[in-house]
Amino acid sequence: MNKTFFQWLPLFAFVVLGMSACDKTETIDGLGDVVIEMDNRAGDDELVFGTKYVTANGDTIQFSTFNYFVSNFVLVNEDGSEYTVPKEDCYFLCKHEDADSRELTLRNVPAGNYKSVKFTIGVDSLKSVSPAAERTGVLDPTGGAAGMYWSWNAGYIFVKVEGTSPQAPIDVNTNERTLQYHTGLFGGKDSPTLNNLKKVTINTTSETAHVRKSHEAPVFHLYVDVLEMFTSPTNINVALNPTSHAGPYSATVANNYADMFTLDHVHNHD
């Protein structure tokens, strides 16, 4: 064989490899989605209603409602830079009962890796008092917000609890003994209320969430604890609070459920 071809092989591999190399190059660029999927637990087991649980006051619980509002999500880069959703993508109803509601899609997300997810428990001041026209879907209070919204407050109840318990009083109106949790306010349209909206940060602790345009949606798996809604910073005690809605105490419950949000996992596509 030609002495020169064997002189020339190793640049020729060296070309070779180093084509190879560009075309792992990935450009990072265009649009993609993020899922957003809502895990609903009951301290370190799934809940499931009917089921009973056990508050840190000791108080037992069988659930029978869990819903949710969670509103106005910005995406953090690695690079610090944020992605705002725009507002009228960003209202979402979660219901325990509708797997479906609990799994949220924000589309149309520049690509990048992002870190962290940020968002809102409940439905913000400037969309709670727009005009009817303006609140559609879930934020309709006569279809996709029905059950969510007092009418007689003009405000939508952000997160939304029931159930029995043994140590609840008996209700004159069922004769069982039902604990019942509405808690809204977003700090008053004509006269102050409390503000009850409550801010959460979700952190990435080692893979970031990859959005590529070619790539299907990375996940967010966010567990969600309703047991937390009874404790830290304050120990609910069911007999002497069963029920809560826009009174002072709805401070309390909002205080507590702040932190029912935590991250399981990211799960990547790539």
Second form
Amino acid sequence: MNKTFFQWLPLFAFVVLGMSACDKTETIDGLGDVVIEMDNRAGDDELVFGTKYVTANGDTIQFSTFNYFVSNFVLVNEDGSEYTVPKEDCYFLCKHEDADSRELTLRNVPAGNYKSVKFTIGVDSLKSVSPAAERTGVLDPTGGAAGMYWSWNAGYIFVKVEGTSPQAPIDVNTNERTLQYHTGLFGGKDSPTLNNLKKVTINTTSETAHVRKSHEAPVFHLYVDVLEMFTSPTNINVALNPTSHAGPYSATVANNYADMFTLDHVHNHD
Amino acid sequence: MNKFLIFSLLVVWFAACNKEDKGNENIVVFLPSNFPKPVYNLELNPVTEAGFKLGKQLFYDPILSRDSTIACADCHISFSAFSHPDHATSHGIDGLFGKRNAPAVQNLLWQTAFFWDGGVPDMDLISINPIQNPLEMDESPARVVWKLNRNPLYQKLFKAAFPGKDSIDGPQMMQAFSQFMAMLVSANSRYDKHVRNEQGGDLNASEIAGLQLFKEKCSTCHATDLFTDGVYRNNGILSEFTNDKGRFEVSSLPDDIGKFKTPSLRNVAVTQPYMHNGKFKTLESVLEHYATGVKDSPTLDPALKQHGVLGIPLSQDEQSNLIAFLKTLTDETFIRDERFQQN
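Can you give me the structure for the form predicted in complex with its partner chain, which would complement the form predicted alone we have just seen?
Time for the whole complex; same chain goes first.
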């Protein structure tokens, strides 16, 4: 460094400061949060447990459980680059009756304009076979994941839907016309099993999500339509298939729920 | 000299003071030289004196079951290599019977999957399966954790095994089970001593002949010194699988109907009855099955139907030599090891 540089430095700094003050185009740097809001629906309506809804097949259902795991979030910047949420923060269990569990916060996302969000329905195979020490929070089969884990076919229940329907046969155990769809199976570790993990891509249409260090987190407001699990590509007839657990029919259920997540809107706070 | 004495005294004094922490020292797990590398990662969950003690306490404690009547050890008995001798299936809660023959609990460190259908892919996750099974212990793992947290004995044992934690959590419980089960290594049978050229490893002529036959006719599936390849196979004990479809129940893949994991043959002479449904009471009836009783079905293992012929040809002499050999796989030190028995 020569002396001239230091002599000019205050002036230089002053000019730079002045320029940035006048500049209207903001600098996008630092980190911010992104919120994914899971808004559970039944067709055109908000999902309310106990309310009657009619499926594409014409069956009437009153729901009592709607839980699902979502994981492995990736945000796609408008320039095409991708930000992958770190493994330790990318597993979420959403329960209908717990609104907080349906508002997911992805923290420390690089500032930018994001046009898409990608995620997996379920818990990926690596996490599904991980040792006990790595199973904390919602992944703890004796804690957060209780009721969402099969101990005999070790793995998480990705999507759990329960309810009743007058079209369903009477369950000999409960003496009620119950529906039970517990879908899991991650593909197996050393020997293959059915794989019901589904990847979802949500693209924004008009407005990207603006992540800024100084603004409140943008929200991807998603609709999660439980009735979609009963149709497209296959209409489920609850009289014939009132239950599905680990079994070949679970593939039909999973293909149906693959498209139950859609974008309602992006909400920016700038 | 004096300085040395003082130093020694100090060491002794420190050691005495340190007694409290002693339980947390690592224990060396027996990794036999004739076995491959373990599948389970012991570095993630090293076996400690206190962890082993806790795991053992849990293994023998009916607190795990809904009504505190059933312990792991009820169906996994030490003197039969932690299987349930003379029970095709075992009694669970409320006098109900389990679905399958209780498997031996040994050499789990080397297994890639557990239970007859391989439904559990990691040793840590074994314990919560029988706990939750409605025919076995019928209890929620979360409630077990809750019960343990209220129990002064377990509060103490957990604190020793997992220092620095305020309460007991499920993953710790699973790790403690793993520490106990990791220690259940059986590799000191006469056969092991024979292959490792150790004292006490002499085999007689019939046993040697059996060993040769075994290598030729059985080791495709009962492979390596673990005596299993861990693969799911239909060994022709039924022609139809209507009640229990085996691996299919886990995988939902039609090719898996009627397939069960090849069991290890270690301690096979003391783990009767045999097969997933406990169909055969003696080794003689098992060999008779392979020689003349194999039943055909779409998923029958090709090794049991070579050139269109069902089964494995075995003369009476060959069968008795094989049985003589199989008896050399009994590991008396393992099944009598007091460390593994109830205090």
